[in-house]
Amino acid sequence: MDIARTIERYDNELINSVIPFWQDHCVDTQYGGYFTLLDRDGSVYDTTKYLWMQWRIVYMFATLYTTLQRRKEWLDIAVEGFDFLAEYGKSEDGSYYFALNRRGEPAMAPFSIFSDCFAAMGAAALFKATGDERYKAEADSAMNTYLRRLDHPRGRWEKSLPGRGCRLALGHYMILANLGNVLADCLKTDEYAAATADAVDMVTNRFWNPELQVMFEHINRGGGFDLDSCAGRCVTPGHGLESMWFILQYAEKHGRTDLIGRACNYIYGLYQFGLDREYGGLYYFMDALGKPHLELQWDMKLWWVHNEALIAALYAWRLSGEDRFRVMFEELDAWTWKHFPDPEYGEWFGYLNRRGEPTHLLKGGKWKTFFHLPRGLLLCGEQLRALNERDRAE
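Structure for the chain I just gave, only that chain, in the form predicted together with a further copy of the same chain, please.
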């Protein structure tokens, strides 16, 4: 594997394909905020402003500004999005709506705490980029809303009743591990250190099932796994792999070497479990015991799953030095780059069928925005550079 050429490929895709696509098409110059429902060529097919998707763009452009190049036009995009979202996005109790319409009027209730999570990340990245205290204030406010809601994340929109059993969802804790990293880095605070450490502990000790070597999406609130239900058996390899590079990032930063070997093993286990040995790529949803899935799209291949798996492979390769992660990266890299990039209009397709053929040509949607792909390209570039420097030093 030629690391230098791989770095060039990742850098080039980020700088000359993905960033320009969004820079050119996502900004709503009339009302503020962003268009995220973008067709293959960047044309807008729906103007709803989903807050997860909006705040992730703020986060990503601000982060590119602080890590890649200090280009004013990137910062401006982030700042203008922030202004729109901070003005229109917040409901009465301080939590962010799920969606606004184009003009900024509330379109969907604040039923998801991930809106608050991505608001905190976006605002924190802007504070790092500018030092402006109002971004720090917004990041703290959104973070505190996230933490306050964590125990009952869906609030009055919760449909589960006690007969279903109380479950905890991996998503809420894995994202907190990342959110804690981002806030500590951007705000230079240790205010959320305890909450972050708790989340890291939850993910590594409670959601991982050592017997089956998988990370579950849901565990019983009181502890343990519910292998008699579909929800209890559900495994999302992409989520597990994403959470494991969050853990490796945390472990490296905090000198928690005890976590590194474990997280690397989990990454390898999840990769082996999630791999489609017939058509290649990673499945979206799986059943830990091979029973039927309720999700119709379980066997589809999604861009973000592959972005996160690539980051996880490189983190594990660099931190463990084990060759199996080089192999994992090379296998995933080959499949991903063969199937996802759009040779005609740039950016990547998001949704492929099991065979790797695109089922959708959209570049942005209700769940796809300027986030997993640019973050993946950026972080893979960073990890590859570190590997390359070590190679040359040796």
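Alt. form predicted on its own, vs. the form predicted together with a further copy of the same chain above:
We keep it simple here and write out only the one chain, dropping partners and molecules.
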């Protein structure tokens, strides 16, 4: 693999395709915030403002400003989004709504703690970019709300009854592991170090099943795995791979060499488990025992799964030095770039069928925004540069 040419490809896609698409189409200049439900050509097909998607855009433009180029227009987009969300997005108890209408009026209750998570990330990235204390205050507030809600994430919005059983979700802990890293970096604080370490421990020690060699999406609250239900057997390869590069990032920062080998093995195991050996790419959902999955889209190929898998492969390749991760990256890179990019309008398709054909032409939606793809391109570029420098030194 020509690493230098691969770096050039990732950089070019980020700077000349993905960023301009969102910069040109996402900003709501009339009411504030962002349009995230964008069709293939960037036209708006729905003006609902989902808070996960909104705060992720704040985070990405602020992060690009501090890591890629200090372009004032990127910082301005992040600041304007923050102002809208801080004014309209927060409920009376300090948590953030799930959705607003275009004008900023509450449209969906604050049932998801991920709104608070991404608020903390976005505000923290803005503090790093500007040093303005109001962003730090908002990051701390949102982070503390997230931690406060962790034991009962939906609170009064929970619709499940006791008969369903109580499970812990991988997403809540893997995102906390990443969130702790982000806040430590952006706020220069160790206030959340203990919570971050606990999340890392949860992900690596409780959600991984050593017998089946997979990362479960849910575990029983008291410990152990529920193999008698579809929800209990659910495996999301993309989540597992994303969580593992979070763990590798944490392990490298804190000198946890004990975690690096384990996380790398988990990455390879998840890749082998999630790989579609007939059509290529990674499945969206899987059943740990190979039984039918209730999610009808289980065999689809999603952009974010492949973005996160590429990052995980590069982290594992760089930190372990093992050639199997180079092969993993090259396989994923070839399949991903063949199927997801849109050469006509820019940006990437998000949803493909099992064969790799687009099922939806949209570029943004309720779950797709300016986040996984630009973050993936940015971080893959960083990891590739580090690998290239290492090769030159040798």
